[in-house]
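What follows is a single chain, given as structure tokens, in the form predicted on its own.
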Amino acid sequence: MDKNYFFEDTITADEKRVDGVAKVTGAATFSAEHTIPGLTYAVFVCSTIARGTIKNMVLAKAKNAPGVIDIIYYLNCPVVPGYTSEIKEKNQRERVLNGLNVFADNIVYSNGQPIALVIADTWERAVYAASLVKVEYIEEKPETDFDNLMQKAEAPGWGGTYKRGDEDAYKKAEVMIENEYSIPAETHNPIEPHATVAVWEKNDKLVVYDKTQGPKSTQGDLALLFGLKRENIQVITEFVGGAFGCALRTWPHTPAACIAAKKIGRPVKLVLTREQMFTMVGYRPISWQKIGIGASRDGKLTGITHHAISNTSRYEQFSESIVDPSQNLHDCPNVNTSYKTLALDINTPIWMRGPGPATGCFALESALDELAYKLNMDPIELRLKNYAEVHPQNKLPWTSKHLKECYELGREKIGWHNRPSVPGTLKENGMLTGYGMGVGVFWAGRSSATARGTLYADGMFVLQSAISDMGPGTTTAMVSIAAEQMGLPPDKIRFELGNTDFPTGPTQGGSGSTTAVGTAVTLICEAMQVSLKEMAIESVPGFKNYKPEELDYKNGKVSAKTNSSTSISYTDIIKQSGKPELQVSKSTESFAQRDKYAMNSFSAHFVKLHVHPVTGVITLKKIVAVADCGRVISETTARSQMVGGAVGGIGMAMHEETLMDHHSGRYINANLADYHVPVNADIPAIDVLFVNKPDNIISPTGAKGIGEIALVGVAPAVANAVYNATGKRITRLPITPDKLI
């Protein structure tokens, strides 16, 4: 099918990422990587057990080593407002200050808990000194084991249960199948740590250098946190190395840095270790689900029943949506659902790529497929009777919705055509083979958000949000937006980023920065269009005659729709004009036709792979990734989004598991040589498809999500390729070969 089907609307001004050559060259610069007159280092000491109090800490070696500064601990923290109850009752956003008040107490609630801050001139003497602090503990035994605790988890303070028609109908359905499913908990890797540079340039104004996916979201944490005005608070992002949600909230280490800077009055640059990303800022929780689906003998869905478990800490509660797409992915008459958290002595999760719906869809899908062989029917025509044209839930129509494309797009591309309707009957070159897809959904609505936009008399046209990037694209699809707009070429615009000082852009997350800051860059272009035909109608000479619906713009220019001759570049009306400048700031409301419209991107996967008959060793052959994105606004970054999503797919089926020593609540493989991570031998071909029409209901620029759907129903879809190969179906992810052998 020829490439432009996918992309006949996109933009092609410059498909180069704008931030890519400061990325390769290392131009960029990260959080870690500010230096700052009088600098110190700072290094956390962390707990050794998982449950119970700190007795006493010994800490005269430490404090006499070798350039150290202070040592900070529950017994000398400062006082931090935000940790005090009075603050506590006026903060609306309890996220923060219900998390872990780090040096607040001598409570410990998970191995690996920051318990001391060592502050010395170097890192190196920083790194020695921590060593030297001895602890002794009450310790208490602590509880890890999700398996074996399962029965004591509660519902959590909203979503426990769902009901739509008759309670567990499935069973009563012509063919029915019953299936539990598990995911391990999996930790975020990015290869930037969490870094954060704190300073205080006076008593009340405080300047950080974090990794954080939200600079505003940042900045507001730590007023609370400190009783100080946000306008009193600067926070940089200017580059983000990978993320996948870890930099959602503000953790621990972040009010550290701070609480270290003031109290030694120097700025301090406070880094993770790899295990310390481990257990300081969050994780996909572990899970469990019991999915069951009933349907009439020709696939008409009567029934599905789903129930899940996920992990919280003992100190705060964590919980996310795993259940929601069996509630509203395919149309079925009677659904039910429960969701339920267990506190476990473990650290706080957090949302991970495509959360909930990533490890919802594992068991739906996975289990949509078992029904499809039950019922001898090809797994997307199961798909196809069960479609959704309306919201089952709402019963609201979509925004857009082409799922439908995706099934035939992937169908064609993955070949599917050659899959066996009987498992392990189909061989190429002594390996078994097998296909298999999965759905993925996400919610696709958009947040607010505020930009502000300067056009320059040299010609420059520069944009500015606080939003930062971690690595989707953003910097390169608002150029490409306002090149679009505007008419001017992107080597002329610039999109300034990751700083407070700019206009309030959201938290990068959940798929909804292009539509966010897109409207608010569309609106600027809009609204400068407008300004430009009335300084040229008031200060060229050759256009005061027109009216403003008489001017045309394009090419960076205005010029007379009757007479193209009469025109004029944007930069000789703003020099004519005698401003330095235009400049126009525009918000965006959040999509406010939530009554009107069930907003949703949807994606579908498809997988080959060989798996050996003897060995179990699984081998992907080809991945087609097909998207129901909306408009693409830039195909290379809108790729990668795909590809990247793949990947991480390919990784949750098949490679990570992040394992616990009970006895000790420890984590056993938290580094990156034993934490399993695909690498470039385990990645096959993978062909990116976009269905490419564009949602004007969700923005003006025509985008919906696409981050969390580039892996939402990957897993399910290997799932389900390595079961059509061999005739076994597992539940318990990783996909490893013991499993299969």
Contents of the next structure:
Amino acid sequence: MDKNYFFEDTITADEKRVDGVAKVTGAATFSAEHTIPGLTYAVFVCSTIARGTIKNMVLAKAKNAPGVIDIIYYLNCPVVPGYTSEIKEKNQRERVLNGLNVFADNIVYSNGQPIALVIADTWERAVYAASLVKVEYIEEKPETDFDNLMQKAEAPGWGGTYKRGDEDAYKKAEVMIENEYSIPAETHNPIEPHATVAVWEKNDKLVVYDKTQGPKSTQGDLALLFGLKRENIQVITEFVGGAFGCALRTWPHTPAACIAAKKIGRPVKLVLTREQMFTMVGYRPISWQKIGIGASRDGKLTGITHHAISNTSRYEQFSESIVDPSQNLHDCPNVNTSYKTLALDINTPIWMRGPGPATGCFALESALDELAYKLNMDPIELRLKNYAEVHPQNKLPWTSKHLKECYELGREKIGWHNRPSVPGTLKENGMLTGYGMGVGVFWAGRSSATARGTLYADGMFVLQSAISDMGPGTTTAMVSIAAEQMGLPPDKIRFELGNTDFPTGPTQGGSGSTTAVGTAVTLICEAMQVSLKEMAIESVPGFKNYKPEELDYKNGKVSAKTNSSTSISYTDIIKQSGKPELQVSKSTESFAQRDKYAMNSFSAHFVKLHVHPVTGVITLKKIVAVADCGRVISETTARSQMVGGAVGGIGMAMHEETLMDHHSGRYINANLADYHVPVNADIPAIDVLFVNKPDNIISPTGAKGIGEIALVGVAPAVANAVYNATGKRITRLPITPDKLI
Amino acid sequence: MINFEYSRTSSVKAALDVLAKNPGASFIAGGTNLVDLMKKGVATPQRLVDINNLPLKQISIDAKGLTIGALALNSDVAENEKVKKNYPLLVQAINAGASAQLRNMATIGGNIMQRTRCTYFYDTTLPCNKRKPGSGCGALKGYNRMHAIFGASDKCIAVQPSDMSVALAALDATVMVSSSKGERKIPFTDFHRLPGDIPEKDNNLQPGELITAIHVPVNSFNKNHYLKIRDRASYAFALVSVAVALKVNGNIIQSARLAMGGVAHKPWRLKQAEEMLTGSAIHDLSFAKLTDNIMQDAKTYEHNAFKIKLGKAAIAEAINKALQ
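Switch from the form predicted on its own, shown above, to the form predicted together with its partner chain and output its structure.
Next comes the full complex, and the chain you just saw is listed first.
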């Protein structure tokens, strides 16, 4: 088996995921696992129509079912201060808040919308009682069929069109191609379902155990909704079992649990079912794109036109930056783009790993591949020929860009020289064999963050920030940064997160945690160094006559540079200072030099695959994923991110498709048997390579961000390899066998 | 709660007695399908009769063929050395189904009793004549990519999902059935039925009957292959599948068995094609003629027209693979 490629190359032997043991032994406590005395169990009743109004709800049978405590719906829902127009208006200025005001009225916007909440003494009894609620609707014909309704799409409030140079310049080019691309809705489907445990400790004091990528953001939303001060709400998210973006905002189940807990005066637990994970917490929107690219005969791009439409819901606007890669990934003088959204009777989408560019790069990188064949040019050469040395739009220098190295590393590793220049001409063991590549790009930068570090006299260094770790290994990366900076072994460092009582940290999304929180941690460690030297000079005999710059700081000790025998451990410094601990808090502002630099992380993905010449079945043979993510902070978790992103990209390319019955507007594969994600047997050897050159402008950690570029570019690499193997250009994902026969 | 009674029995007679007295009862063995159906509210048996303790787990081979007890696990059959040697088609088909975890729980009798995977059947808010007779067929004008191209009716276009059943249909197996009236044998190709006007009935098992064993006659097929085309490499139902068993002597196909899965409400045995293959020279096979003939009766719907082309490709490939 060639599976051992999985962990090929160097890996730091002693680097471990700090939360790995807790996760695999079950010791980690996820949101739904918090047990509170007097806990009750809530289960949603969901709409079974996609559009209309609720005429009547017959609750008598359900209310009389054993163990039922209460049933909340639009007619008896307590007043939620945040639903009033004044606060709602204020909210919209600050952030997108609950587009759906759960239980606020009787309007049905989508199938599977929560319309009532049954609370009972056990989960089983709540499930049964929920099944007894009968709902009468005034039904309207839903509009859910994206393909047939596209002409109704409208420009969103912002960023509708973009132009530099001439419009549609590609049409006049010496060589041009034009194609349309479709991507179905994809549902995040993390292994952990969303869950909320709501506890009102006092009338105005709320504790919420909630699956969220941003504890502080959830705290802020709940404060606005319930008219409370932030400090009266504690959000706890110790562990998150994957999210990929679907926990980026406060969805209706979180306020629903809080409303219920308040109304019945007892703690309430509400866990979404897998089916509800499709109807309530977003998905990558359905999209259509059209790209035209023109070039001179020698391969210099002269024009790119990129139009995109993606869907939103009827009750709120959701948009994402699908066309951005066409504006700035490759150098081209004339670019025009347009973006529209189409409101459907479906629940609201949400960002999913690589949001925007993952969709846009499927079209752009497929189109470039198509152009390369038409130019009779190697696809890598075409990209090198149009390499953007500076940002193509604003001409700013990159904080760092090593995409050329990504091309070189990947080209070598995949064996690009074996790629046939004429599609369908290479066979291995009777299988059509193809190679393809695609480029990934995502915004890089740094948001604001605060962290607190406490060095205790027993030698433990504890860092805290109110962020969450949805799985990328933020905890491990922060420990790694602190270990290096402090000269301490990782087992002497603990990074605590997932609690709004800790200093404010950013929502985990957009590949920004390591740069933001890592910078705060770096600043804390630097301040610790200064303080420890000063404390040594002040309190430790033998150090009195030294100046701070004459002292060294490593391996957990402060020592004199000229006399290594004058040396003392951090813990002894604290002990001798007479203080119980040394505490430092540091904040970092968001990266401010946007007028001076352009900032992106980059990746290049390379795929080798086989296609059965008769049945069209694809077998992936190898993937090489190369990242320009700045300095790699934690190789173990960075590698896992790239492997996970590649697997997500395989799903996007070959498997994932959220299907809808357009008569009912109902998802018909809302389970993990019918909604396909890759299984182990689908996944080939994945080689992960890092350029590993620090970006010292974005953050002192040297990191740029990796989570999104791990997926962006994988799907076009697969599609391009399929074309190389078969001569068939598949522009409608997923690429299933029926499309290749 | 939707309460139900549960009892265990340890003899076939006792199991049949309980069923005779409780018409609303269901047998449960591995439960890999029934428990899901109960959770979704699709099946609501008043009583579950657990038959796992019945002495029906034997796998035996004699001069007449292979006899598999109804309670033998899918994985035990697929890993049995004698079965592997003598009935490779059956083993390939079993291993193509579900996942290793499910095969470790699922029984042979349960496998052939599994209900369709039509998504309209599983969602109790959508119409389905199989689940709720008279409510309509949601798939007919809905999403029907996975659905039948042979033998469907305007009441139901669902397909039978078992891979193993396709191989058993090809291998002329027999289902052994017991009831209070005695025992009877059902030829495998008559076990499942077409939907017609009563799609709620998957098979020809009568009320009060229990599957006790499946018999596969001894055969001399020396070229076998089960090909399953699916959307991912494992844990996915067939877009189409093909079971091929051939007896080849020299260059001549002396006898042939061919059946398809994923195309009908029952395993789709292709007897006319078998006759066309019989007597043919293996280097002189006209797949175009053969598969055109097979597909001439196919009727497709909005999303499954590809099954004709894919089906033809799969038949050719399966025969080629068997001959390799």
